[in-house]
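Below sits a lone chain in structure tokens, taken as the form predicted alone.
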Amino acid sequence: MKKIGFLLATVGILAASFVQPAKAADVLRVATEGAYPPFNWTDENGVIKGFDTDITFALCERIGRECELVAQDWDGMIPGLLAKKYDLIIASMSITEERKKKVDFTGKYYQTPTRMIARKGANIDGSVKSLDGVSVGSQRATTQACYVEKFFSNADIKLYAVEADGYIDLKNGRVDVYVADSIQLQAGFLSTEAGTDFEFIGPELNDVECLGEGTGIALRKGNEELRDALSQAILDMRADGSYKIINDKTFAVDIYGPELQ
């Protein structure tokens, strides 16, 4: 009897121990910013919302995986994942050159143009001789932060820790020009009270060392099995047309950029 008993006791720690780090295997830590509208942004209640969380979580749920959002200061974003605060980051990171040499991205989940910002009757013209001397702002660790240091070293530069603080000195004016991604500019800021007097100037920013070659999931190296399934299921996404209603819930037009990648 006790030798039957010390066998199921045994079968049960065994069991016990194989089917328990599946279960916690299974929970993916995603982080976002939480103050990126409309790719993410925090409600009143203090719940992340936006175009990042429905992908994050639709994503998941087509791997079989469970998602936790963790919230995360962008400049503080990469070496939490490296720190394995959290899996994902699921933040409209762009994908470069520079960032893959620290960690791994999916495919791409959208791309969008970056584009600049000024008040009305301002006369600049967003060319590098008209930006000479003037303030010009973006958000700090960004693609845009990289393109304004390499192209506007003649400009007064600034660069903030969130968008949000940049668009009160851009109404202030105690910055003449903001660059960011478009699809952020026009809804975070253009379509906003204070921004009914700026307007866009200039034609879509290109430099792909800097801004890289799309939006991606990063995660840590050496998840290769990971990274291809979500890399994937995106492109599923695109075929079934889920993508679609995930995107025209918050977006006008497919901000998946082209097709061929």
Contents of the next structure:
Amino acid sequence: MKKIGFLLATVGILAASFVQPAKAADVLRVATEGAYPPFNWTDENGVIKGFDTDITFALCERIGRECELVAQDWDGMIPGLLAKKYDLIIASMSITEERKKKVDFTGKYYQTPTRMIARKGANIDGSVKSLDGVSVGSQRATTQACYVEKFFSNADIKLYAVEADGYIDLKNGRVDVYVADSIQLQAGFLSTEAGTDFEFIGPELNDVECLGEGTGIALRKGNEELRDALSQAILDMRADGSYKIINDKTFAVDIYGPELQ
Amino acid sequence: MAEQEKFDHWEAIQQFSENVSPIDFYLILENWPMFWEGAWQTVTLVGLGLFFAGMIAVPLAVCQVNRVPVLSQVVSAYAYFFRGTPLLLQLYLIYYGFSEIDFIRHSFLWIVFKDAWWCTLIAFTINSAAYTTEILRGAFDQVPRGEVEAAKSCGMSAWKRYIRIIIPSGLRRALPAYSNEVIFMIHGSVVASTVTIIDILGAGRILNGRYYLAYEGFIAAAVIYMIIVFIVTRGFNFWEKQWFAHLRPRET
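Moving from the form predicted alone, what structure would you give for the form predicted together with the partner chain?
In what comes next, the whole complex appears, and the chain from above leads the way.
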């Protein structure tokens, strides 16, 4: 009996030491991918940088919380948040209805169009008809993958774990068309040596169901206070010009998109 | 009426998935065609890979048993390399590595290497052939001396001894070890999903990605792999019973 009591007490102490109730002063863990330049990318020293992380630290300072970055593969992003491996996702995640079923979003912190690219002179205009039997690549678990699967079912769709894998196949001719965020396409591929032979095709893509309404910060449901504080902080930064400073550090144009009413 | 009832079952699964179960069975069932195609993809890739690997492995194993000079060393090096490196790495080298070589990209070889499916099949074939060569080499070595000497004394040539005695007897003996190779190959085939092929795991990953799930896709994939391995092990048990009938202890 004594032994069992001792055992239970030990287990209890151990359990108590692991399960600490979250306090307001706790460090906020922020997940990002680190493979999505110029929004988030990992430098040669393993440090994650980019627009997303700049925004992250500015917002954390504004709401008075300490933040630390956690690197997380893209397709496990939302499951990891739900499993409480981190508290926020600031990784260029678009706000969509499908994702809202799982997580909460703040207001948008930027909104850039989705576009397609192909090899120069490939004679593909980007219309559904021109993609008949053409291989179209995109990253798995993204808004663009949703768009491709919804509209280009006549194409040979290839989904990649990271954008960089798709760009290798695009460069080598395994994939003819690639669909992604226009800024990421520009910075991650078109402006690199591998992307010199490629160009944007077709218009900006529009579909609220798949592509969402801008990029927000995702958090677990039931954190309304934190969510609203972050949403307000974004609007405040927008209003007082500090957003512009961070924006201009990385981009030549304003990527916020239409102002929220 | 029947239609109505069927609809109700469907509804019930949906209700159960949304409200009670931590696992969303409804989404898995709704996407079963993708898993079905994934299973077909896995079975054909592994099946064809094992078939071609077997075609390659039998002559290589014979060469090893006879210690053919030079050739034998080449085969040993081949087996050593492909058993010494992970299948995933071999697939990456074939898929990403070859596509970086201009010579391959601008030759007729690109027709094959452009396609992820062929790259995967080639990786599976040469990987499995390396293991199967070693399994068969052991099995051919273990064919009892008496059988070989009996064949010799009947006046069979070396060629005939292999065709009629050593290879058939060795293949039978290799069966238990080979069944493990088949199971490893089925499990190893998940690497196909890393090069855009939608195999069973690939279907699971797409399901997870589409609905932002943590494990539904993986659980569905795990169940399908278990079913396939179950069928394969039953098949091997059956063949072992058939072909080892003469080695079994007599029942009293």
